[in-house]
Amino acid sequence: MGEEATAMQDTAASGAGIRDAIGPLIGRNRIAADFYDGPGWPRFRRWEQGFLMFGGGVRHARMEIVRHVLDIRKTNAMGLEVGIGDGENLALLPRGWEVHGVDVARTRLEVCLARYPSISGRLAWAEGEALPYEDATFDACWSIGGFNYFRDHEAALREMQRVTRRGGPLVVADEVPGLHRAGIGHLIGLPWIDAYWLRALGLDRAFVEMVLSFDVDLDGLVARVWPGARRYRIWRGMGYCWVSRNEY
């Protein structure tokens, strides 16, 4: 198939400026997509905003991470956000940048496109573990929130390396895994209490089970896959931010 025909096929598949580059979802990606595409996310979102407010305010909390993304000496950089969601971070980036984004939740991409019509054609319904881009396409690549529950963290980190030009910043940030263990239920030996209040906040049963059973050593994994990466403490210690210069 020629390049023109391929481009036409991608456009048709996108439907509304969103490229369809996803296969059957399994594991944590399936659970995450179901949640963010479902009715629970609108309920839970206000609690997420409250979490960021505790971290110094929504803009401040996001800029703690975005400042590392901006560490590029270019006014017309190309960047990729893995897990772009509703596009909450787009307003924090320079106007001259060409930003692309992927997400496993189709409805979130549709909201992002509605908010920022100029990003049409630069969004992809895809997994972080299989980014639909050529090697060394972007000047920077980042993931802010959601990384904890990617299906395959190592594959996602390596994909971010692959699509980023040598020397470009790679940034991954999220809440510290295991925060739920500070909940009253875990402290008194009744973890079902924490599961109950997480459900009350809007998380569905499968997502709550995923949170409570999470046991991946993300710090060790990032340090191994991105040698030399630096870990920053964010959100008053409730979050992490790993930053690396791509050596791929």
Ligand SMILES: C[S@@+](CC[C@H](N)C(=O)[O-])C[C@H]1O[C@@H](n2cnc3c(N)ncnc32)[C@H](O)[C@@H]1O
Given for the second form:
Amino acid sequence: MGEEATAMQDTAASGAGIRDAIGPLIGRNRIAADFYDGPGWPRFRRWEQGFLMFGGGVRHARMEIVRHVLDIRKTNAMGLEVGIGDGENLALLPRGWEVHGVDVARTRLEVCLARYPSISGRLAWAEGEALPYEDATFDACWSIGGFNYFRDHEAALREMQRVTRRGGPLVVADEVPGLHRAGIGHLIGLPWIDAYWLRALGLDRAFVEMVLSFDVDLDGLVARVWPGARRYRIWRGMGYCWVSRNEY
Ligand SMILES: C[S@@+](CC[C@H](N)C(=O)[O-])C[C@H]1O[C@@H](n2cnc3c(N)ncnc32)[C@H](O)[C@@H]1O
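Output the form predicted in complex with the ligand next; the form predicted alone has already been displayed.
Full assembly next; the chain just shown is listed first.
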């Protein structure tokens, strides 16, 4: 192993370059952090990639969302990704951008840092519901792939508004909640079958229960908290992407 790779691993392992701004996690955020920090996520990730492939290829599926972030047309913007995970979207953004990221799963931030050492100092272990930044810090703010199971969607949407400059794009995208209801188990009245295959894909028991019992009207909520926002259909209708120009 080369010196650079060893140094990257050391940095990631020590957590240097990741700001600690997390409080006690409860509810859905606790379940999400346990899952994304645990062994199930690398297994589930393969299925997620397959899902995005079905959406026209991974890059295309991500660009359906990222294009709205890029709409700002600045070469040197400052942006924030809420739920940055392993940093999969970083390569799709202009090199001149200063991108920051938060996540409730510490392990994901460490992996992101190991993959992109230049992001050191711009990652925070924090909840989307309590962003550790001053008002109007960023030109754009986005969340891709984690929003459905945030503990408090309204708080997170308001925080994204607060930390973004007036007029900046706010973007939230995820799969349409309740997709599992198209699963064979639900169709034949045996929902435990769907719980079984969701576990087989890598989700842990608590996450599966959270998915199966989810009943928040996200479309209604986003439309109320971000008035004027527009909903785009993505991933062949299996996903949504809400886009707003910050009026805060
Ligand atoms: C499916 S991953 C997506 C990661 C990345 N955005 C991407 O597009 O590949 C969802 C991420 O959101 C994080 N997350 C979930 N709930 C969160 C919350 N309330 N605040 C911040 N991050 C959260 C998870 O820990 C996980 O890393």
